[in-house]
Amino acid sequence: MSQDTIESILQEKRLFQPPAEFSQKAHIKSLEEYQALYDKAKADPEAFWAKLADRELDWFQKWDTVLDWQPPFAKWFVNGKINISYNCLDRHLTTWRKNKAALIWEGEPGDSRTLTYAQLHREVCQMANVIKQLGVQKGDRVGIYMPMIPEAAIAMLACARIGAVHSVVFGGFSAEALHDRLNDGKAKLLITADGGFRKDTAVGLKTQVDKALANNAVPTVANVLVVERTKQKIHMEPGRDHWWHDLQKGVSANCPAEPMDSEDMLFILYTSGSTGKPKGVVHTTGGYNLYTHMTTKWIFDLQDTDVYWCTADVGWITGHSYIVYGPLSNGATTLMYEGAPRNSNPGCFWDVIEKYGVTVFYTAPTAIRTFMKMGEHFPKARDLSSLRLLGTVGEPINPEAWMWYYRIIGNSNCPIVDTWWQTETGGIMITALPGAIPTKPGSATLPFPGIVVDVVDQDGEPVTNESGGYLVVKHPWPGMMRTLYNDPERFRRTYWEYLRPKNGEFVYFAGDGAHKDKDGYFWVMGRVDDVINVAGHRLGTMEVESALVSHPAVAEAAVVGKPDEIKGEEIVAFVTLENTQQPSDELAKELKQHVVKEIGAIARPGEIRFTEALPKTRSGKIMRRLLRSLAAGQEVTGDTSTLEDRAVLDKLRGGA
């Protein structure tokens, strides 16, 4: 983000108060109430979280210790026994919610399904029993590679029910990416589907599974459970592959939830880093359950009459926390949609809102910018009057998109919760509470109660308001990641030792830059490390570079992000070729497709720039700062004294 952009954002003077009618009915009703709650949590965080854990969740056995903090490793609600599947399902069956819609699902071709809490409980118990029959025990890892269908959520809840650790892999990832994640987690079972629908096309998933598992490439996977969705013709490996609908027949719907230790592993979710290997983020049971429950309840101001829709995919943390676990723990009606806005149906999101009377809508700035480009006549042709609250997630939102969202979708009447958080944080960290906190277009506003955040300089010391720096969290919270799977040293080094203040305290560094304005509002400015945010999805530059270099024509590659008005950032790859290779449009297309094969379509470079050499320091480090400026068409500024060969930069300028 350029300095001009930062300065224009920080001059934002528009302030939107929560509507009085909204505040009167909200869980948190005023700025004074928020401030009192925040101060109380900061003064005694353990008492704050303990009270909420006792009041909001059902425990089989209460904890001995609220927090065991051995920096940078935390344990919450030590020796407490709990099950998140029980909290999402069983406890609602003894109330009027038993016959309430738990999950509304809309398929892309227009098919739909609604599951009550009683029906969802039955399906989850049956899948849990099938999983057990396939040899999965407590602590085993289960891969889930699914389209956006109810069975994706059912599989997650079934794993949690019996104490198996799920590892969901986004259905858009390639066979190679799936293979790497299954191998790293040593998955015993993989749950998938024949395929799913995406932009009017039946996309194969089982074919990717077969490639990932070919030649015993993932030796720990003994069984594959396949859900029929598209009815594509697929190969079923005898003895390994099983149809879900066959195994479901006659299976008992009685499967008591396994009492889990609060710190038992709930799931592993792989996220991109600035080095090539994706990081297996580990979340545990009790603290994650509480944090997703409370953030969902207060930030989305959930009421019993709400129809809540988060448009994310369950393959990402947003889908975990705010499609499945957070809403269901609260007894809400959560909506899943298989489709996406597409040329054949550019108004599909508005159709879904109108059809189901959606009241709370949570989507990404990328989607909002796409809607803006399509034109406001699409939403204006639908009845969106059911909406009472809007949210954004995945990346900072520019004020223009915020205002369009507010005026056109919310009819200038819906508060907007602009949320900042990460896979690693488990849940939302900075946001407006919609009945309490006035909002500014583009600002995430203030931290959630119990979250102590700050902006610091490179020495870890706090900066003054209206100054920029690094975004850090200064106290543990229940939803925080516990470690990186099988790599605690990388966890320590990446998140806790990058910025250490002079007093030696451990602070969590988010990898994002931020500013605080004169009112103490937080403005998140995006990544400061080598991670690109494409349409809200974080991709490590090293991952894409490694994919490019694995092509026989490529000698070296450097990848940077280029500002894009729709996706936020677009991938630009600077590539040097092996001596025998010549640049061509055909080779550029081939390299783009190669990245898709290695990682998935979300990582496809928007542009390949061939170059004879890359700008490097005398110690051999690629100067990506210069490449970012060149990719964006900006003047290269700043210190270039460490550049080894000035001619490289001049040639790149000439070809830019």
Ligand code: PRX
Contents of the next structure:
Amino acid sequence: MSQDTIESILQEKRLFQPPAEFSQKAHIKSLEEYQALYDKAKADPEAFWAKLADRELDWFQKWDTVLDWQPPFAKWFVNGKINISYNCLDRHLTTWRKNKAALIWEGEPGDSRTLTYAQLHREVCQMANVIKQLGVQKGDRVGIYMPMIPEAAIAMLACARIGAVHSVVFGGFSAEALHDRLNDGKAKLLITADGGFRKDTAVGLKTQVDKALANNAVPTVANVLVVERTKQKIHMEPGRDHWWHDLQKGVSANCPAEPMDSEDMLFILYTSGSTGKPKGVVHTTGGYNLYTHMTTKWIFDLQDTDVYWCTADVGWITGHSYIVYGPLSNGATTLMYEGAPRNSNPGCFWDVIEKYGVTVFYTAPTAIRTFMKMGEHFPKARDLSSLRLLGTVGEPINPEAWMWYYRIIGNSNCPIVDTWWQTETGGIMITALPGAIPTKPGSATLPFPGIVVDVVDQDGEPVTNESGGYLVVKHPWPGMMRTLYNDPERFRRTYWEYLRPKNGEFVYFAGDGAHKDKDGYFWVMGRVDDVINVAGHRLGTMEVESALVSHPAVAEAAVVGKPDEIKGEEIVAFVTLENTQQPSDELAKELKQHVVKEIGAIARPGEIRFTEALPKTRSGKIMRRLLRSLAAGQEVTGDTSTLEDRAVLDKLRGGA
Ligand code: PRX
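May I ask for the structure of the form predicted together with the ligand now, the form predicted alone having been displayed?
Now the complete complex, all chains and molecules, led by this one.
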């Protein structure tokens, strides 16, 4: 982000107070109430979380220690016994919520389904029994590779119910990406579907599964459970593949939830880091249940009449925490949508809001910018008056998009919660509480009660107000990742030893740069590591580079992000070719397709730039800073004295 942008952001004068009517009915009603809650939590975090855990969740057995902190490894609610599927389902069945809509599903093309808490419970129990029959036991890993259909949530809850660890792989990932993730987690079972609908077309998922598992490439996967969605013709491998609708027939709907230890693993979710290999982020049961429950309740201010819609995919952490676990634990009505913004249906989101009377709407800046470009007449032609609260997540939101969201979608009377968090944090960390905290367009505002965040310099020391630095979290929190699957050392190194203040304290480094303004508001600027955020999707530059160099024509590749009006960032790949190869448009196309095959469509480079050499330091490090400027069409400024061969830069400029 340029200095100009930072300055203009920090001079943002617009302040939006929560509407009085909203505050009166909100869970947290005023800035004073937030402040008191925040101070209390900061003074005694363990007492704060313990009180909430006791009040808000059902435990089979109480914990004996709230927090066991052996930096950087934390255990929350030690020896407590709990089941998140029980908290999301069973406990609501003894209340009036039994027949309340738990899950509303709006599918494509025009399909829909609503499951009450009783119905969802029934389906989850049946699937849990089926996966038990397929040999899955407590602690086993189960891959879930699904489109956005209710069975995706049912599969997650079924795993949680019997203590199996789910590892959801986004349905847009390729066979290769699926294969790697299943192998890393040594999954025993894979739950998938024949296909799913993506932007008006039925795409195959089972065909990808067949490729991923071909020639026994994932030896641990003994069974594949297939949900019928698109009715495409697919191959069913005898002995391995089973239709869900066949096995569901006649299976018991009685499956008591397994009492899990608070620290038993709930799920693994892979996310990109600054190396080629995605990291398996591990979340456990009790702390995650509490953290997603509380953040959902206070940030989305859930009331019993709400229809809550988060537009994420269950393949990402936002889908885990804020489509499935957080809302259901609160007994809310959560909406799941199979479609996505697209030119062929420019009003699709607004139609869903109108159809179901959505009251709380949570989406990503990239979607907002897409709709902004399509024009305000689409939302204006729908009745969006049911909305009372808006949220955003995934990347910094530019003030212009914020204002459009506020005026056009929120009719200037819905608070906006800009929520900063990550796969690793489990839940939202910095956000407005909508009835309490005044908002500024572009700022995620203040930390959630119980969360201590700061902006520090390279030595881990707090920076003076307003000058930028690294965003860190200073105290463990219940929803935090516990480790990286099979790699505790990488967990320690990447997150907790990157910045070490003089006092020896352990601080969690998020990988983001941020500023804190004079009111203590946080402005998250984006990643400071080699991670790019494309349309709210996190991709490691090394991951894309590895995909490129696995193509026989490529000698070397360097990938950077370039600012993009809609997607936030777009991938630009600088590529040097093997001697025998010549640059051509066809080859550029082929390389883009190769990345799609290796990772998935979300990683398709927007641009491939062929070059004879890459700018490197004398020690051989690629100077990405220079490439970023070149990709953005900016003048290369700053120090270039460490560049090994200045002619490379001149050539790249010439070719740019
Ligand atoms: O750079 C930050 C950005 O998304 C990253 C986390 O990506 P992921 O683990 O995929 O989770 C995305 C959904 C939680 C962060 O390191 N990010 C997320 N939300 C915001 C954000 N950047 C600025 N403002 C946000 N509200």
